[in-house]
Structure formats: C-alpha cells, structure tokens
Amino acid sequence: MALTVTDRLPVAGADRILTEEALDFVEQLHVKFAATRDGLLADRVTARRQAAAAGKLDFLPETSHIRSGDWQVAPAPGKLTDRRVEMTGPASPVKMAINALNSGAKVWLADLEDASAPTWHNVIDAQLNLYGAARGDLAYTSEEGKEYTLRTDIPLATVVVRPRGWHLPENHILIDGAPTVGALVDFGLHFFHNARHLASTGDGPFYYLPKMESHLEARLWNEIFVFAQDELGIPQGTIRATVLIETIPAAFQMEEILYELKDHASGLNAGRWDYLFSIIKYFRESGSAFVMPDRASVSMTAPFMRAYTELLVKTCHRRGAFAMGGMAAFIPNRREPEITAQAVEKVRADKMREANDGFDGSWVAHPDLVDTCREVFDSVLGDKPNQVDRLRKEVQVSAADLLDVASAEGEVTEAGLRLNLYVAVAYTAVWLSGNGAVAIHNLMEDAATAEISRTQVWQQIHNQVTLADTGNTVTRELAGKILAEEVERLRAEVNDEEAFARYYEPAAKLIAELTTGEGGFVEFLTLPAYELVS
C-alpha cells in the first residue's frame, strides 16, 4: 500500500505532525483495522432496516450473560477520578484551546468531531495544539496584541480527545488513492505524538469515543488500543476511553460496550443531542409514533429521555464506571446580562437534575458556566470526587421505556419548522467557513443540533405531519417555501453578499437537498458537507 498526503492548502507546522514515522503509524492502523470498520458501517445499515421494519429494538439475547455477569471496568487513573465539570470545545484555534485549559474545569473535551469542521487546517492545527497542551507550552498573541498563556495559579484541565466518528473520512491522507478513516487519523496522530509523554506524567492518553452503534464497534476500538500500546511500548490499560451513548442502538448495549472496553473504559456519557437525532434517523420510516414535537420542546425530563439517562447511571455505577452528563445548550451573552442570568439558571437546573440523578459530572460549552456546574456538583458530592457508589438499584428500564417517544410533551409547529430550517442553514454555513461550534440565538449549536434540525424536517414531510399552530400539512412544497423565506432572513442578517454567496448559498442548497429533495435520506449531514470543504 502507498500513503500520500494531498497538501493542497499547506498548513503552518504540518511538518511537525506529518512526520514519516507518524504517517507510518497511521498507515499501520489503516491496514490493520479499516476493513473491519467498513464492515461495521455496512452492519449499521442492515441493523437499522431491521429495526425500522419492526418498529422496535430490544436488548440483545446473545449477550445476556454479559448483562448478568459480575465484572467491573479497570480502576480509574488519578486524573479521571474527579470529573465534576468538563469543558467542551474544539482544539482549534489555539485561543479556544488555551481558554478551555484555563477554564477551571476538571476536564477539557478537546473535540475533533461535532464541534470541529474538519478542514485540513483545523485537522493539523488541532494536533499542533494538542501537542502543546500535553507539554504545557501553548501561547498565542492576537492581531490586537492580546496575549493568551496557560495559567499557573490553578490546575489545568485534563485533556480528553474526541476523534471523529467511524463514518467520516480524511480526504487529505490517502492510501492507494482512497481516503483514510478520519477516526484513525485523529487517534493515530495524537497517540503517536503524545502517548509516551502523557503516560509518563499520568495525564493520559484519554479519549472520548463518539457515535458508536454496537458493542462490536467498541470491540474494534479496544483492539486498536491494544495494538497501539504494544506498538509504542506503552503498558496495556494506560489508555482510558469514555463512550458517548448518543445513538439509540447503543442505549440497548451500554453494558456490552463497557464490557468490550473494560480494560480501557472510564465511563459513559449521555450525548443527548445526537441521541435525539439517532432516534429520528433510526425510525424515520416507522410512522407517527416516532415523530417528535419541536426540538425545543423535547426536554431531558421527557419519560423516554429519563429512561435513557437513568439506565446510563445505573449501568455505569454497577460496573465501576463514571456516568457523565450531557450538554446544556444555553450559553451566556456577556453583552446582555438578563439573557445571561436566564441561561445560568437554566443550566443550574439542568445540572442539578443530573447531579441528583447520580451523574458524576457534566459538560458545559462556555467558560462562564464552569463555576455554575461546579457549584451544583459540589453541593451534591461534597468532599467525594464522584458518586460511583450510588448504584441506583431501584431503576428499572424496559425496551418500551427507551422507545416511548410519544411520551414527550409538545407539538409540531410552523415556528419549530422555521427554526429547524434556519438553524440547519445557519450552522452549515458556519461549518463550511471552518467553524464547528457557534452560538445561534444564545444556544450553542454544533453538528448534532444541526442534524436534529434537518432530520426533523425530513421526518415531518414524509409523515405528512399537521402543524398545530397553522393546521397546514408539512409537504416538500411548504418546507421549500419556508426554507426560501428563512434563507432571505439570513441574507439580511449576514448583510455581506460575498460571505453569503460563499457559505450560505451552498449551505441552503445542501439543506434543501437533504430535507425536500427526492434523493432519499442521507445518513450524516457532515458527509456531503465535507466534500464542500475538503
């Protein structure tokens, strides 16, 4: 096999990351594991079709011995015993990396996935920043002369890296002319350059694993970890991974996923936004029982979401793993104190629910919310680093509970349809410009929330949903008309025809194809969008 780098847009510092030895390591990962990954992606298609036809999922009978067995994950390393506040955000640009490390959070989820648009610049710049973060020597001076350096008065956040999901390719590193697996590139480059150093200081390497749909996908990651540690001479079990349970089939395989990774597992996370997207996507042809109300109406207190989070806490603590809460979308606006106060109170209520339910920590998307999250978990945990000893034996969750989408209160409205189309176009445009996380109307939007938005529109069209506020039926024609109106609204807000033509027009065209087009459902928005930036 022959590996090549198509460096059409040279990135400063790329030679420090794309060394011959590092690329050899990435090639080894690809040769050894890419075919298995391809097979697992094919298995996803088969499994989804079967579930959609049946209109249900269930716990796997062939793995009942794992669920009934007596086993635990490996004990947590010192840097991961207290995770009460985790700051999430992209690893590029460097200013955001420094702010995350300085935030006072226990952990920084350095996101190479949903909060990052995988332009070639961002892929390389993120690796450079993670290299600097591992060694504590990041610094940056803005064009205005403002200096950003790492704090020395508080502990820096422990870095946990989230590589791309299994479905995403890397078009700039080719093997025999074909794109490599984005997840293997992200993991391989980070592990090769930083694993020995992080292991020597007790700071890792630690990872978050996204969007898995089966325990067999977790098994693949475990095999990769074993191989990588052997290849670099690092003791087995040094790697620790937290898995995001953000797909509906993974919710039925939580124990099995932990079991497959038990020598490397640290916990599970309730990735709420992708979880909702996954339910819509998985059962998109299964009728009105799976049609959700407006996105903003589906709260974490909906019975089917409560079932998901309570099962996650019970599963983790039974196996000695950490249960991590998800993202509260509300973010402060420093220019509007009233909005900030409202956002803080909403985040406080969300984190209090999680802490009282037994979660060991939770995510925030803005440094200004770190103190709020910490105060809430401090009030519940006290002097304890976590509450893994809270087993939640009283929790009983059935397959029907996890699938009871109809229990969610709320309606489908034209206002919600408009908001979905507005957010889908606005976010995709920003993503195409190279930014993977953006505040829209004081909510943090990333790829997961954009996915919910566009899949809800598709689902409403194909189920001929009636809008509660207008009485109209959602059709391609109606959605297309509203989309055109929202695009014009964005044109006025952007007020920059060059930027609008460069980013918003292709974004609008893509969202039109994905929601009102005749081409069939597209599994991930980021796949066709990636072809526009790579």
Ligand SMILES: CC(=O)SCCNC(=O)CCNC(=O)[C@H](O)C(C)(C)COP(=O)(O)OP(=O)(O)OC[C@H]1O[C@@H](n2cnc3c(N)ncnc32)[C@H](O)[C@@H]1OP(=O)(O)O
The other form holds:
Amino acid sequence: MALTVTDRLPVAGADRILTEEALDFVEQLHVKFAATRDGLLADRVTARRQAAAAGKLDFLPETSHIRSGDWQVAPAPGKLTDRRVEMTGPASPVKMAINALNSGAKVWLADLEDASAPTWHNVIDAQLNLYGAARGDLAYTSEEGKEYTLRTDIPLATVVVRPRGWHLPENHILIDGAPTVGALVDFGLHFFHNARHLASTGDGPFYYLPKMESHLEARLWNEIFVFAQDELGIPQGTIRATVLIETIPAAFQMEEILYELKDHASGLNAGRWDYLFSIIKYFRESGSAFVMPDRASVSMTAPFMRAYTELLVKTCHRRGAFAMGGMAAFIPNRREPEITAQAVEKVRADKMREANDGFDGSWVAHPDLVDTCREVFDSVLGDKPNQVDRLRKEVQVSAADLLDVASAEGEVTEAGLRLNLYVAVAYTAVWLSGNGAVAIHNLMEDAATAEISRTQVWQQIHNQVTLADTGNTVTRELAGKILAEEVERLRAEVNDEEAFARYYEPAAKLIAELTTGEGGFVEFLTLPAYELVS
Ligand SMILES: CC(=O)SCCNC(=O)CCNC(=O)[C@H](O)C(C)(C)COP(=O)(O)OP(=O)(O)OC[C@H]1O[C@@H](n2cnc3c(N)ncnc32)[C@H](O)[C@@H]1OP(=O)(O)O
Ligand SMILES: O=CC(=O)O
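Having looked at the form predicted on its own, could you now put up the form predicted in complex with this ligand?
Up next: the whole complex, starting with the chain shown before.
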C-alpha cells in the first residue's frame, strides 16, 4: 500500500497536521476498515431497493433480543453530563471556531460534515483549528482589525467533532492512487493529534456520527474506536460518540445502534433535516403516500416526525443515553431586529417542545440563539443537569407511525417547487465557493436542507404530482422552465458576472442534472459537487 498526499501545503501550518506518523495512522485505519465501509455502502443500495419495492420498513426480527434485553450504555463522562445547549458550526474559518467555543453553549458540534464544504483548504484548516481548540490556543485578528481570543470568564464549549459521513471520499489523500474515505481521514487526523491530550484533561475525544443507515455501520465505528484507542494507548471507553438518527432505516435500529456502540455511546440526536431527506430518498419511487408537502410546511409536529422524536427519547433514556434535539432553521439577523425576534420566538417554541418531550438538550445554529435554548432547558430541567431519568414508558410507536408521511398537513405548490429550485442552486453555488452553510431568506441552509430541496423536485417529477396552487402537473419541462427563471433571478441578485459564471452556472447545471436530468437518481448532492472543487 502506498499513501500519497496530492497537495501538501493548502494552508499555513498544514505540515503540523500531515505528519508522517499521522498519515501512517490514517493508512492503518484504511487498510483495516475501508473495505468494510465499501461493503456497507453496497448494502445500503440493496436494503433501500427492497424497502422501496415493498413501500415499508420494519424493526429487524433478528435483533429483537437486543430490543428486549436489559443493558445500558456507559455512564456519561463529566463533560457530557450537561448538554442543554449545543452550538453547531463549521470548524473553519478560525473566527467561527472561536465564536462557537466562546458562545456560552455547553458543547460545540465542530462540523466537518453538513456545514462544511470539504475543500482541501477547509479540511486542513479545520484540523488546525481543532488542534488549537483542544489546547485552548486559538487567536485571530481580522482584516478589519477585530481581535478574536478565547474567553476566560466562562467555560468554553466542549468540542464534539462530526466527521464526514461514510459516503464521502477524500481526493487529496490517496492510497494506491485511489481516494481515501473522508470519515477515516477526519477521524484519524483528529484522533491522532488530539486524543491523548483530550483524554488527559477529560475533554474527549468526543464525536458525532452522521448519516448511518444501519447498526452494522455503528459496529464499524465501534471497531475503529477500539483499534484507535489501543494504538494510542488510551483506555477503552474514553471515546464517546453521539449518533445522529437522521435516516429512515436508522430510526428502525436506534436500540441496535446504541447497543453496538455501548461502551462508547453517549446519546442519539434527532437530525430532522437529513431525516426528511432520507425518507424522500428512500421511498422516492414508492408512490404518492410518500410525497411530502412543500418543505416549509413539514413541521416537527407532523405525526410521523413526532413519532420519530418520541421514540428517540424513549429509546435513549431506557438505555441511559442522552436524547439530543435538532436544529430549528430560523436564523437571527443582527441588522433586522424584527427577523431576530421572529427567529427567537420560533426557536423558543421548538426547544420548548423538545424539553417538554424529554430531550436533554438541543442544537442552535447561531451564537445569538444560545441564551434562548438555555433558558428553555433551564426552565424544564431545574437543578438537574439532564432528564435521562424521564423514561417516557407511555410512548408507543409502531413502524406504521414512523412511515405515516401522509399525516403531514400541507400541499405541494408551485411556490414551493420554485423555492426548492432557488435554494438548491443558491446553496450549491455557495458550497462550490467553499462555504458549507449559509443563511438564505433568514433560514439556515446546509447540505441536509439543500438535499431536501433537490430530492423533493425529483420526487414530484417522478410521481407526476399535481400542484395545488396552479393545477399543473410537475414534469421535467415545467421544473426546467422554473429552474431557468430562478437562475435568472439569482443572476440579478448576485449582480456579479464573474462570481455567477464561476459558482452559480456550475451549480445550476448540477441541480438541473440532479432534478430534471435523465441520468438516474444521485445519492448525495455533495458527491458530484465534490468533483467540482479542489
Ligand atoms: C442540518 C444540520 O446538520 S444542522 C448543523 C449544521 N449546520 C450548521 O452548523 C449551521 C451553523 N450556522 C452557520 O453556519 C451560520 O450561523 C449561518 C451560515 C447560518 C449564518 O452565518 P452568518 O451569515 O455569518 O451570520 P451572522 O452574520 O449573523 O453572524 C454574526 C456573527 O456570529 C458568528 N456566527 C454565526 N453563526 C455561527 C456559528 N454557527 N458558529 C460560530 N459563529 C457563528 C459569525 O461568524 C459572526 O461573527 P462576527 O460578528 O465575529 O463576524
Ligand atoms: O444533521 C442534522 C439534520 O437535521 O440533518
């Protein structure tokens, strides 16, 4: 096996990350685990085809002993016993890393996934920032002279790193000439450089694991953790992982996922946006029962979404694990107090539902929402650091409840179709420019929300949906016409032909292929997009 790095110096300091020893560690992870990951990705395709053909999923009969068994995950480590507010955001640029650490949140989900466009610069810069974060050593002065330093008056947020999902490759580290697995690169570099230090201070290493589709994928992570801890001489069980339940098959395997990671598990998170994307994707050709209303009208109170969150809380607490709430997409705007007031009220309502339902904490996307989330959880938790003791035994959720997409109120409209196409192109353009999250119309957009937008269009075309406001049927031609109009709208808004040609034209071409193209469904928007960035 020969490991090569295609471009060693994307950012100052890269050599501190891409050391021979760290790359050896990544290579070892690859040799031991990449083939299993490849097999699990292939299994996803088979499992989805079967479920789509049947138009249903069920709890696994072969693991019923796990669901009925009496077991608990390991107790939470000190730094993860109170997670009432978690701030999410990309680990690059350094300014955002410092802002997140300083935000007053208990945890910072340092995102190498949906809020990050994994350009080589971003991948390495994020690792440099995580290295600094682990050691309390980050500072930055902006071009305007604003100084960013870590606060000493409050505890900094505990870092929980979210590596890329299993599907994404890393094109800049090759083994025998082939791209490596992005997740193994992200985890491997972070663990190698920081695990001993974090373990010595009780600050980690902690991870969020995204987009898994089966408990066997969780088993693979567990095997990686066991190997990595042995290699670096760190006690087994030091790593703690919170798993995002954000795919529909994973919702049927929550118990099994916790069980596989038992000694390393600290909780599950209800990743609502990817979850919606996953349902659309999984059952995309299974008929009208799975066609969702306009994205904006599917809320967390829709019965099928409520079934999912209720089951998640019950499952976690029964096993001594934390149940973490998700992301309300409303973003404050420091220049528009009215927008901020609306965002705060909507976020407050969302967090109140979660806290009352038994979640132990939740996510916010912006530092100006930390206080709102904390106030809500303070009011429900009182003196307690969490509510893992609320077992929610009364909750009963069936397979049919989880799949009852038709229970969502709302319609499919041309306005929704138009907005989906606008957002998909606008977000993809920003992603191609190297930024994985952006506010569009005062909503947070990241890879997960953009995936909903583009898959809804695909699903509407392939199910010949009739639009409630115009009576038209969604066809390739209609979506293509609206796409062209939205691209012209964006051209006028961007008002910069160079930027438009560089980012928006390729984004529009890609979104056209993914929505109205004849080339078949593409699993992840970020896979072809990644081939367009360096
Ligand atoms: C579906 C999921 O997976 S959700 C989780 C993944 N998604 C995310 O994590 C999105 C996180 N949020 C963000 O990236 C940002 O809030 C955005 C892109 C939505 C909006 O960012 P901006 O347009 O920069 O917001 P705004 O101008 O109001 O920012 C004000 C300040 O807060 C900082 N800020 C905003 N959001 C964050 C954040 N998430 N983390 C750290 N700092 C932040 C900005 O850097 C800026 O700092 P400055 O005053 O020092 O310059
Ligand atoms: O990752 C979180 C989500 O909501 O998707």
